[in-house]
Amino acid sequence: MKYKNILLTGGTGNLGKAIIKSGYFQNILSPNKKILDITKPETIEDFFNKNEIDAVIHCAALARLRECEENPVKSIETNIFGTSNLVNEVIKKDEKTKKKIRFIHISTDGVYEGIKGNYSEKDETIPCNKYGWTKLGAECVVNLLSNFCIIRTRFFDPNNIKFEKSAVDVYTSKITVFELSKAIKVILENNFVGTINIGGKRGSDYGAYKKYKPSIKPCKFEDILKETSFPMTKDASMDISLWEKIEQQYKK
């Protein structure tokens, strides 16, 4: 299926820059923070009257663990109420246009409690941190559209790994954003709807970056919370064979 315009929220962002890199979608629209402001509903709907839109890739969203925990107001405007706006405004659209506008939302493996790994889109979701919280929020809200999917995945830019230590003991299924670029292509095109994990294969974040950092040194988990003031997921890897199936079919 091909769109005639693609929304894509948080466009500067490394997944975004990635989406819009990766030369997979065609007519994709991202505008800029003073064009459209997901905490500002005026400017999403102004976007979508000058726009016809067919589709949305929502990528936009407070990511960042600690401004999430110091700063939990602006964590639920961005997150929650922002989703909320957009949301709102593509059921709208839906309403008067009498079509079903495709919405792909990024959430996140945070939402999972974080502690037996293997987690599948059925298991309960119990996040360990105001992130987490948020990005669940974010979740009730796009399923009260009919044409979504909600994808719940790790990934890490590896040309941009900025830190020099990581865990040999935590554990996720985190993919490139040059992956998961791939991956939302795929689901764009799938006529699935509802929750999906999308990742690799379980492994550990130190063994995830040394393969794109040689220089990066091993550490554990509680050397990483000694440094953190805010709760982290110690094995949130995914079962990820839901997506495994999806992929196999598009692959024939």
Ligand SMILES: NC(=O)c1ccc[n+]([C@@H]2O[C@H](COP(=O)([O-])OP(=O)(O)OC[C@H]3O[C@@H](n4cnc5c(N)ncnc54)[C@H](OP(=O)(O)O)[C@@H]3O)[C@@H](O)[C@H]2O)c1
The other form holds:
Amino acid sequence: MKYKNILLTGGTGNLGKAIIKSGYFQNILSPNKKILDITKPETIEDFFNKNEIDAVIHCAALARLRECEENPVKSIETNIFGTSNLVNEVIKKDEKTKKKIRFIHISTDGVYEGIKGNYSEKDETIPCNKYGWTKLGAECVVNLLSNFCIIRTRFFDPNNIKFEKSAVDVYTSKITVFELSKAIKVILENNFVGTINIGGKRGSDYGAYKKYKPSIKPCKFEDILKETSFPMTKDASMDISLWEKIEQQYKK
Ligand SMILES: NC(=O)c1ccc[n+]([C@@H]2O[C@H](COP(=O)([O-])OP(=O)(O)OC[C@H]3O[C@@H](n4cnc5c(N)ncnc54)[C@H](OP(=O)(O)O)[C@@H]3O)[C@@H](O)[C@H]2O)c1
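Form predicted together with this ligand, following the form predicted alone:
Now the complete complex, all chains and molecules, led by this one.
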């Protein structure tokens, strides 16, 4: 492993837990929110002063759509200011040590409008809900770093599918947390700087979940919308050709 001390934020979340469990990363430091709260800059500074961090995998966020709609202030504080606080500390350390800490930021396919599908990294970003806007705000800040990669993705844990029904006409490029953990390792060790879509083949939500939870019932996008009070993407599938190229090179 190229990096000695990797700071993982959001280690108690769905993706964070999978990253830790994956075994792909040695020397992961994953402080809980009491030790490192991204909304409290002094806790970040303290952690960086006590540990020589050379890479960050930033998974911490307010990641639930409903929570972001109902509590926009908290979602701004966590997703935008929280990311900003972390980026500030990395810039300070980079300036002091003349090193370039590698920063992997987990973003979302929800920065795209989510209508036409097959979005490339160069497509317009125009989120349809508050979660997407706060994640886009976070992306802006991460772009101020010199050694960063923003991963736009959608994922699920096949062992923990909570839904009882799922739409046959909602499309994404979602992958499992296990596949994403592996992709994060590849990107961490790669020199790529910029934004990349990471996912799999375009498929319906129902199709993706049914494979792992045969009891799940099919429904329509409009059924889901009736139960939510906020907009959601219908086709947020992504063009993943850049990722496929990097993955191919890695396998060689
Ligand atoms: N789920 C998806 O399909 C999806 C798709 C695209 C992108 N993403 C992004 O992927 C990342 C991980 O998502 P997830 O599903 O694993 O989220 P999750 O299960 O909701 O976990 C969120 C994590 O963030 C931590 N956190 C929240 N506020 C914090 C704070 N102020 N300081 C430090 N840590 C804080 C939580 O800690 P506590 O448990 O202590 O609160 C938890 O560990 C997020 O950035 C999310 O936006 C998710």
